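First, one chain by itself: the form predicted alone, in structure tokens.
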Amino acid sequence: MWLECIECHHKFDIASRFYTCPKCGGLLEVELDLGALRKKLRKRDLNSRPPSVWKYRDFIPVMDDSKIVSLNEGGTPLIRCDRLGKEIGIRELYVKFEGANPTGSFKDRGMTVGVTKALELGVKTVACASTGNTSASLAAYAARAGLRCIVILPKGKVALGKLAQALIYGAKVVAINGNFDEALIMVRKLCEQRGDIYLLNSLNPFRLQGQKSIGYEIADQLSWKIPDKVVVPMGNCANIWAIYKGFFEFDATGITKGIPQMVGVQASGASPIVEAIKQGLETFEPVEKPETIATAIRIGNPVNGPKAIRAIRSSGGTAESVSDREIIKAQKLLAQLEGIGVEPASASTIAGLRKLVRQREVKRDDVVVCVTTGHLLKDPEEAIKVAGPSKWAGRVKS
């Protein structure tokens, strides 16, 4: 295994600690042997082992299994949906609850590989900036490991469910005057400049291993067979990546055949890469203030975006913007009809699809899976606000 520069595929030992490509500054990727995984590894193997990012140990870059930081993630539902893909004109949709991680996200998948790693290369102290679920994730996975963890915010601007959880888990929680981009522009120095704290953003190419187990995981569920389509929320864009290269892994060895059709779904006043996809783009345009009630997609540039336009464009997928309206409505549909609660920024994906349905460019008999990554509970404040008065006005008596 090593690391490779997705833009000049620059080659680097897999025990580099560096978070960019330090020969032209493009975005890193761990790569692996997979001619020699595709010699010793055979369904059979992973069907004998229990649910979890880890039943998938020989895909992971970990050297020192000692080491691994581990809640139980992964093993997350995938829930199928017949009452909503009725409403939406679907016949075989899927949903798969990220909520039911440790802290209530998707990120859980990340932070097992990525704290792993601190401790692997013997660091003291992790960091991140974050939206809310990257800090609940990371603090939470650092009090496991016993290690410091610096978390930097924009304040005001994330949801209390998620304050919550960092605070809780003993994280330093730095509030600045500022949107995610800037928070990111922050930390990124703080690691530069002392070399004993190590960033786990989406920028470290370790915290996309876990993600990628997302992909594993829906061909494993689905009896190894590939969806059509996978619908995915992109905020800084790391998670389509990691669940395309989770497809296409297991197609180079032989676990599964095929790739689906990648769909990328931001929120429309946070919406770079879709433009850039629609426009035919190799590169998109940040948008200086991104607004959206999704607070987890609140970015305006993403830095995992270049590898976001890789992987819909390498699948043959493409993406879609939504209105806040669009996201409440799927918000209240996949609660009310299948009674999945998520965040607003994991609704995106069925007001997403919703939207490509009416526009013919998923047909009625694609086999699609919606990945929904964070739990209603990290911001029930939303979800009181838009789920209305209740419809029975009866009494009580005491």
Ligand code: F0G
The other form holds:
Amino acid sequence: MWLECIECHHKFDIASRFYTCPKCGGLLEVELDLGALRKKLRKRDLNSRPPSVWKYRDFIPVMDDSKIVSLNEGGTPLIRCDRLGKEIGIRELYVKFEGANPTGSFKDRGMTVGVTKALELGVKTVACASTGNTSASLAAYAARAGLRCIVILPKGKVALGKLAQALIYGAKVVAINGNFDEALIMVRKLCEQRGDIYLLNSLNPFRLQGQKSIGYEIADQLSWKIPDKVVVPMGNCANIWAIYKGFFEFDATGITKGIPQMVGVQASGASPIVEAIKQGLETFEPVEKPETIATAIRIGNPVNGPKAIRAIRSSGGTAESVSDREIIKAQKLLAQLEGIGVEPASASTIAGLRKLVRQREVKRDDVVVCVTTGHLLKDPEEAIKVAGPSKWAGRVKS
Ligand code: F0G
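Having displayed the form predicted alone, please output the structure of the form predicted in complex with the named molecule.
All chains and molecules follow, beginning with the one already shown.
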């Protein structure tokens, strides 16, 4: 195992503790000896283990098993949605319900690895900037590990459920007058100046090693077949890359064959990567004042943008943006046709899919998985606002 810069391909020792390439400033990635894994690992080894992120332990760069900090994350349902599929025009549609993770979002898959890494490094304090879910998850895992936790949040812009979580898990919450992008600059500076504080935003390549498991798990739950398209909401743009990497590694080790087309969705008020993909660019223009009802992905300058662009291009995928109205409509459709409650950022995948089907970029016979990243109850205020008045007008007889 080693760390490798995705830009200049310089390799570094896996035990190095920096977040970006010290040679060129590029993003880092953990690479595994996939040839060795191919020889060693068999599908039947995986079949005998219970569902969990740690089912895929062979692909996770943790050195000391005794340090693993876990809340039994992963193993979330992959739900076939025929009623929604019919409405949208897809014959075989699945929702990967990440709201079923311990703190209600996919972030737990990354934090189990990231916080374990913090213990391996012997740090006592962890920190992140967040639109809400990362802070909720980090606070929980830090509590379980006995670490101090600092979270920097954009004041007044974080959904209530997420804020409640960070507070009750005992994190030190710092609210700034600024957006997520500014909070991230601040926490990066803090962690650079104070070597004793470990940064656990998705810039940290170890966190993404846990998030790869969404890809492994989808293939596993489809009996080792891969779908045609996997639709993912993009904020800071790490998760789409991590999921792609999961499929890539399964393909390279012969566990499955092929890689699905990765489809990234952003809210139209915060869509720098969608613009770059549509214009065929390698780089992207940050959005200065991102705005959307989907607060989780209200991000204008995604640090992992270069990884997202690679995941989409390498898999032959695409990207689409959706309006707040389309997001709300999709959130209600998923809730009312399938009984699946997700937060607005997650509903953007359904909205994006709907648009792509109408544009004939996704076909009726494509097998599609939408990754719904966070639980409805993360943002109850939004849900009440958009649900509208209750329709039942009957009377209860005495
Ligand atoms: N969906 C939800 C529910 C999220 O909370 C996030 C990111 C994303 C999608 C996007 O994932 O950043 O990997 O592209 N939330 C971060 C946070 C930024 O601070 O909780 P990404």
